[in-house]
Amino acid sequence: MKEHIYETDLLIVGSGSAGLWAAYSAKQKNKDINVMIVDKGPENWGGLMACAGGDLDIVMPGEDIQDWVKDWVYYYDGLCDQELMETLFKDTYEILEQYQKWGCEYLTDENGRMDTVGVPQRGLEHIKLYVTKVKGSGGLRMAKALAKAIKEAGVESLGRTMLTDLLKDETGRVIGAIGFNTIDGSFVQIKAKAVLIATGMGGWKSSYMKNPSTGEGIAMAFRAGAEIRNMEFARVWNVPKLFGWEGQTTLLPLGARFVNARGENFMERYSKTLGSNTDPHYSTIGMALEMRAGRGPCYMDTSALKPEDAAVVKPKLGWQYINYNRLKDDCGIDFFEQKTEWMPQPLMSYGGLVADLKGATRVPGLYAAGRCRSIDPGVYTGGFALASTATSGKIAGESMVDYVQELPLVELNQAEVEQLKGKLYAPLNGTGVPAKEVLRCIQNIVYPYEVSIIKSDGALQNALHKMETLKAELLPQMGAPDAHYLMKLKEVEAIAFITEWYIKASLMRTESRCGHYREDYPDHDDNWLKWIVIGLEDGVAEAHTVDVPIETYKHPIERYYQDNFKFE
């Protein structure tokens, strides 16, 4: 088996956009240190970012960072970490700046104003997102922009490597990280001074562009004494049955809408206050209680867009644009003129790792940036996750070229490193059971509605007994016939991790608050204003509660977004 040995200053895990933005930052703050990039996929290739629309949840000047801030502690239902989110966001203008100096483009006005054209967020007052000028290739040319500018750098780009543990030395600091060549099973090993994990969140490899999203850097860092929060949390979207789309953030303020089988808006059931113009969270709540009553499928309804706006977001260029015109011409569905059948689906974990406000989690010399770091519980708005992706690496790769400045790099203690070789090559073999097959048994506890929509004691109760005999069975006798599919049964491994805390956490809150809603606890309990903390204790998983400092923040809690709502 080959090796390879490096050493870099800073080691970054993750090349989307979030790793790409703390790479450039680091080197701009000091050109002469060296940084290693690396990720599971091809070099640089920008991640979830490669595959969004591109728009942007932007503070323009003039705005109060704190009428956002205030609006986010509503939206979140007080589970809002108010310095977080102002520290993110404040500075969001300079990112834009920075993306349209290297040739993004943005819809304006017809007198070449941004500000005049955000589109509105989920019945928010000030929260407002910033729509790229092509449609459908955004994303794409944001991440060729940020690949092209560290490789300009000088950044060293390590792609087709997963990294699989971190290793750290005799004082309880990260040293560095092994893993294994994703096509040729190669071993590599990589000292640094510092690492930051910006692997993405946890998942269950859904359709679409969300397969590469599996927490093995939230489960990696969580083994080195890493804390993660917001479990409890996931994102379950509604999604078109037959094909992919992107931009219900945008068509749902202009005035698309979900209908069920007889054509009603039935989301007015349930608020009418926000009918469809509201998180996915809540919608997926009301087709899930539509079709338990007999009144879907559910569809939507883009018949009230106005031509003028149906123009702005109908698809130019991409993947969007590609399915767009093979679903006109092959298939005779025209999205913006006729209905099309969505369902809810779950996507992801908003669980993730806990950081400060430089991105420093507890444990020496490891950061953490983008969305595998706990930020929101649940809910979302359009543009958020470009926004605070960007900030959160940038200001983690400036952070962390302060913290190694004095620092040596260490020898990996190689009889650790054998050790957790020994360990990585072991399922190597070309027998025992494909991950593929544990993937669907993960998928298939923890998508049934009662799981992951509206949750209850018993089908949680049930969901946690079959992961548990799955953990103790059935991930033990994975096997993979070559690096590719070892690759494969590392991310079902995070993916067991991930969902088995998924449902522990969502056991633990008996209420229902942001994105968890439980049947049988349907209000919030301001006896819940916590977060759900788990942490390695003595080398034992454990949760904890932590309050939410409401008295030491800017911002009382004056109300409930969840309080626009009635499902029963």
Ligand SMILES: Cc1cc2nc3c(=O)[nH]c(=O)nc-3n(C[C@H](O)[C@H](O)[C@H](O)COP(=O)(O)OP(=O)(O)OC[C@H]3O[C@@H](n4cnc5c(N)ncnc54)[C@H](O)[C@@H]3O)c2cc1C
Contents of the next structure:
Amino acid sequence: MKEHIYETDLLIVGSGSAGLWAAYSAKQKNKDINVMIVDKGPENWGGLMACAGGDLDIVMPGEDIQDWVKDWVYYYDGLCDQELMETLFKDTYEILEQYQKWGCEYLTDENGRMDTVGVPQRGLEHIKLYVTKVKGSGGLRMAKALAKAIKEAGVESLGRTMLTDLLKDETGRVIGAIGFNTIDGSFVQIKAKAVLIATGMGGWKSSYMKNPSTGEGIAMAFRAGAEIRNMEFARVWNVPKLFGWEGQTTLLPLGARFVNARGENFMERYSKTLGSNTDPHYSTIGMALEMRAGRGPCYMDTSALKPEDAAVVKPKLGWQYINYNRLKDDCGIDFFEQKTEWMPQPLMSYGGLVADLKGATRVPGLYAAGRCRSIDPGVYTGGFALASTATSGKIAGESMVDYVQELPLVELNQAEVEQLKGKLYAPLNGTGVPAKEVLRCIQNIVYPYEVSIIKSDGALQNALHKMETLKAELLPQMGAPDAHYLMKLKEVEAIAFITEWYIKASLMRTESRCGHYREDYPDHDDNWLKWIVIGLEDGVAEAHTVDVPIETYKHPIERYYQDNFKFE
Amino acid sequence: MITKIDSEKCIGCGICARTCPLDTIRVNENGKAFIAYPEDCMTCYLCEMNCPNGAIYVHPFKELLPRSLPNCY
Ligand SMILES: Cc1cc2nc3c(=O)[nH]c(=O)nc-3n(C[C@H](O)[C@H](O)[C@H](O)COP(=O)(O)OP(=O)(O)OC[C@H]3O[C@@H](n4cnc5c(N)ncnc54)[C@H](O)[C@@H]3O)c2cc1C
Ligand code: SF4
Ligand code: SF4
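Given the form predicted on its own above, what does the protein look like in the form predicted together with the ligand?
First the chain shown before, then all remaining chains and molecules of the complex.
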């Protein structure tokens, strides 16, 4: 087996928005620092940003960040890390300016002003997103701009390399990582003074292009001692039943809506105030109830869009353009001329690593940025991810430069490396259960609506039992015929980890809040104004709760977004 | 899902294999791209958009996954 050994000052795992921003910002702060960025996919490909619309939540000059934070306190039903939200969003305008300098363009009014064309999100007062000028390939352009900038800055990049384990020195500081090349299987060791996990969320390989986000980064940081939180919140999205579509966060505020089989705008039944113009985590509850009552299936109805708005949201470039035309020409589906069947689909868990305002986890030398760190609980606003992954990446990259200043590179303990290597390659024999089969079993456990959308104790207990059996009996039997499948196997191991904690934390939170909906506890409970935090204590995974320090925060909880809904 | 790579049109540049985020495509010893791991495709069209010779066809329909709701495939 071939081996590659690298060394660097900063090691960044994942070249998505967060990782690329961290690499770029670290080099901006100190051009002499060595930065290496590693991705299991193509070198510097941009992660999910390469498929994204490119919409951004931007606090515009003249706006008060505190108004945005107040919106989030309301939107998250109090479960808002207020200091973190302020830190991550106060400088979003700088991110926009940088993208503009790189040639990315966003929609403006006829006078060239952007601040007048923000799209308000989810019926909130202040949070708005800004869309790219031409709909279809905004995210890809942003990804390419960032990739070019880090190349020019001298960042070293490694593609098709999956990192699987972190190594620490005897003081407990993270000093490197190991992994393998996913094409030829060669072994990779990287020595580093600090490591940033920027590997995205952990999810279930849904059909919304979230397949690279499987949670290995979260799982390996957890094994190294970092904590995770918000695991009980799942990203459940409305998706067309047959194909992919990007942009409901713009379509719904502009007047598109979900209707049931009778053509009724059914969300008006569940929310007199918001109707369809809300978050998928609420409209999917509505959809599930419609189906249960025999009024399904549900459709996206775009007939109420004004022609000038439809012109803006019609894809004109990139994958969305090919997709739109191909649906029309080869499948007889014209998205803007007919209703299309939509359904809820669990994409991923919102849960992620706990880190401080600078991105540092509780493990020295280990940082987290982007969607793999827990920022928000269970509801979403369009444009949130590309903004917060950029700022959290930037902040972490800059902090790591300070952190490593006086630190030496430390040799990896080769006995430990050998042991991890043996474990890593053990399933590479081709005779075991294919990872894809195990993934399908996990999807079968977590996808049913009573586990992912309208949760209840009985269904969750049942799911947990199935997961524990799968973990004991099926996971150890997985095998991989080649390096490609070894990568898929490692992904499924992480998906199992994420799923287990998704179910356990869902059981623990005996209330409903912020997209976590328990049919047996349909209201919020003041005793639950806390995060569920999970960590290894003496080698054993344990969950505990941490109170939201509302008395030390700037904003009290005055109202609850979930009170806009009555699910009966 | 990616359904076709036209080997007549393929010039073996390898761009698709390099661009696919999920390592679905490889180039064989005859210098032709082929769908090596079809079950991985997430219908992102990145390969098709980057192919210089229009050799790739991605069908808009995605892999069918387990259902969340009853009566919903
Ligand atoms: C179709 C679509 C449209 C979207 N549109 C928008 C939008 O308009 N606006 C918006 O704000 N957000 C949008 N999003 C969401 C947004 O793109 C993502 O949430 C964001 O880009 C995530 O960035 P990240 O860097 O945290 O993680 P990711 O993009 O997931 O990047 C993580 C990277 O880490 C790599 N990786 C993972 N594990 C390992 C490992 N073990 N070893 C090595 N590498 C690893 C992955 O290959 C990946 O490249 C969209 C997402 C999709 C899929
Ligand atoms: S990008 Fe097109 S021409 Fe190049 S190898 Fe792939 S299919 Fe062939
Ligand atoms: S559509 Fe995307 S995932 Fe599928 S083969 Fe092409 S690049 Fe790969």
